[in-house]
Amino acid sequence: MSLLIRQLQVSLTQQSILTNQASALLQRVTSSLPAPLCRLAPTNERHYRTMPTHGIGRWKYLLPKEVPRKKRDKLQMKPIRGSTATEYGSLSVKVSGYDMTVVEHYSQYIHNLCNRLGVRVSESYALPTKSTEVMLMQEQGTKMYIDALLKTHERIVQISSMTATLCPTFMDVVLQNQPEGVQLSVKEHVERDFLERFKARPQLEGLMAQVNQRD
């Protein structure tokens, strides 16, 4: 009876030693192992926005900052560039037509022609668009009724350091070139022709004077 005995208290001490051995072990694995991705918690903390995935469906983030636009500050005129002995000042090509494309391609071909030449460009720009109205009278009476509406384009080349011994040859090229239908003007580049850029405004004009008066 006390062998059985001696033998039970054996076998219960080596399944403790073995129960302890296998905790031991267990506690190492899990230890060794990384961290669950997602762990319960709170319903008031958001574990995702740590994730990989965060942000998907959102678009406004990827779009890149809108810069505040500076004021345009108002356009002044250059200053014009007088004649020398051996240079002419600032001059002014006017090309003028009533097909607009006709008129924007020669603009731009006497801007190349410039560049190649080392002639500068000081500006390039379009004037505002000029309409004329034709009347026709009738056969009886004297009512008259508008025929046509013709529309007139024009473009200017503000050119500088023109010296006296390419002029020749830059004027032979471009009249060579000159389509039908197409005016051409050189002239002296002025005060006027700075204000020509914009379009006339009576309306205001008026009311801007007569509150000049009235101050």
Second form
Amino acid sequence: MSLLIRQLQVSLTQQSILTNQASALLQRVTSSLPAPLCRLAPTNERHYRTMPTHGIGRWKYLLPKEVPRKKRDKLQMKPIRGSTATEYGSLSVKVSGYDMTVVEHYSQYIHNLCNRLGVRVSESYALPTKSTEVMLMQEQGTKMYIDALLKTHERIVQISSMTATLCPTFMDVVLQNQPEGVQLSVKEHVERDFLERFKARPQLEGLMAQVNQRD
Amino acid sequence: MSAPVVKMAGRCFYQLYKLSNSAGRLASGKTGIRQFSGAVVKNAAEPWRLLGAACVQRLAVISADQRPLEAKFSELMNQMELERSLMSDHELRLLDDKERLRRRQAVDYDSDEEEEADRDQDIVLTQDLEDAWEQRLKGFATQPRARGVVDARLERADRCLAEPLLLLTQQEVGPERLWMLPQTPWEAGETLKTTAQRALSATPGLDLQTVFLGNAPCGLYKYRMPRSVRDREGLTGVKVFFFKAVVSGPLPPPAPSSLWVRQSELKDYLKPSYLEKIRPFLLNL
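Structure of the form predicted together with its partner chain, please, following the form predicted on its own?
Below: every chain and molecule of the assembly, starting with the one above.
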């Protein structure tokens, strides 16, 4: 009990709250505490809000705010719908070309058209860009040198359901608005198309092949 | 007095017939209900002749020329984009080289003041590159813009390359020959889409590669036969189902009795009632 009193006194003097009220409070605290409980550590005491010592010992609010890093989940494949007698299943509309702005604008146009016509679009993404090097033969000699670098950009709009009666009209609009230098292809969406989105990991594939070979 | 009574009786029986029919939901061939007097009962046993037709479009091959307002607007947008754009690496290097050259040619040039990295660099390398590129551009001759055959006859598929064209063929309907979309009667056991494909291949002299845009028809043209034909042959009318297709592959050579017309020229060749039914599914973009 004497230890407790000494600790309280020290903390009070440090904060310099030596008012009559405080001393009266101190006496009240010391008188109300039963004997066995005075062995508790002071951190377990949480004073009421009206107590002057409320919030004593808080320090976490003084540290700088740290945003927790969200771990990104691996992209999950949306279920592929099969076709019925009146509806097409999952289709992927692929737009590809050399000019990125034209290709992107055309894919955005197709997406907006689907929204307006009520065709449900499940996903809209880009495939990795493919670079083609155009090599020319030198006039004198057999060495080839790089003449140009062409980049093929591809954008895919994945449609989850389209009624068979809407399809000819939709295709007609899309074909009539096709810009120059852009190739369009509409085909069934397969799981292999989903796996094409990911980068190839040759080391992992080598290890898997080794594991399979051993089995 | 008797006439209204009979009429009322007929109407009651007709309503009864309708109720019984809806309860039973027979698909076709309703028997034993034709004896009602005064009741108007549709005879479902009289056939409709089905035809499959192909609406083949040759899409525009080249982009249409811009109208004056469009040209002005696109020029304005290009100018705005140029003014707001940042310089590319190549342009920055050009400016850098010019600055370095100017510094070197100044009267009080001190080569020690140059930065370490720039000291031994050869100036006007970028300008040389630009000159080399310009030389190559001068040697490059562009192809003239394809205009197609001007003043071409309507049988040619390569007329009016900037607009979509529609294929019309001449068919014998009753006593006369009329221009219409290629069609052929449906045979039992095949789908209407295959009928439409057959209609194209059956046209004499037409060598065409097409892609059909869907399995479902895009339009229907239905007409009833005049009374005399209906009674004589038992044919109520004709239904024509249209399927959309697009020309793929090379343009076909001109063929007899087939025309490629623009949408504005359709009214000169098609009958008004037929054209009215076709217009809804022809997109004029």
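This one's a predicted model, so the numbers in the text were calculated from it and none came from an experiment. Throughout, rigid core stands for the largest set of C-alpha atoms superposing within 1.5 Å between the two forms. Numbering follows the first chain given and starts at 1.
In the core-superposed comparison between the two forms, the C-alpha atom of residue 191 has shifted by less than 2 angstroms.
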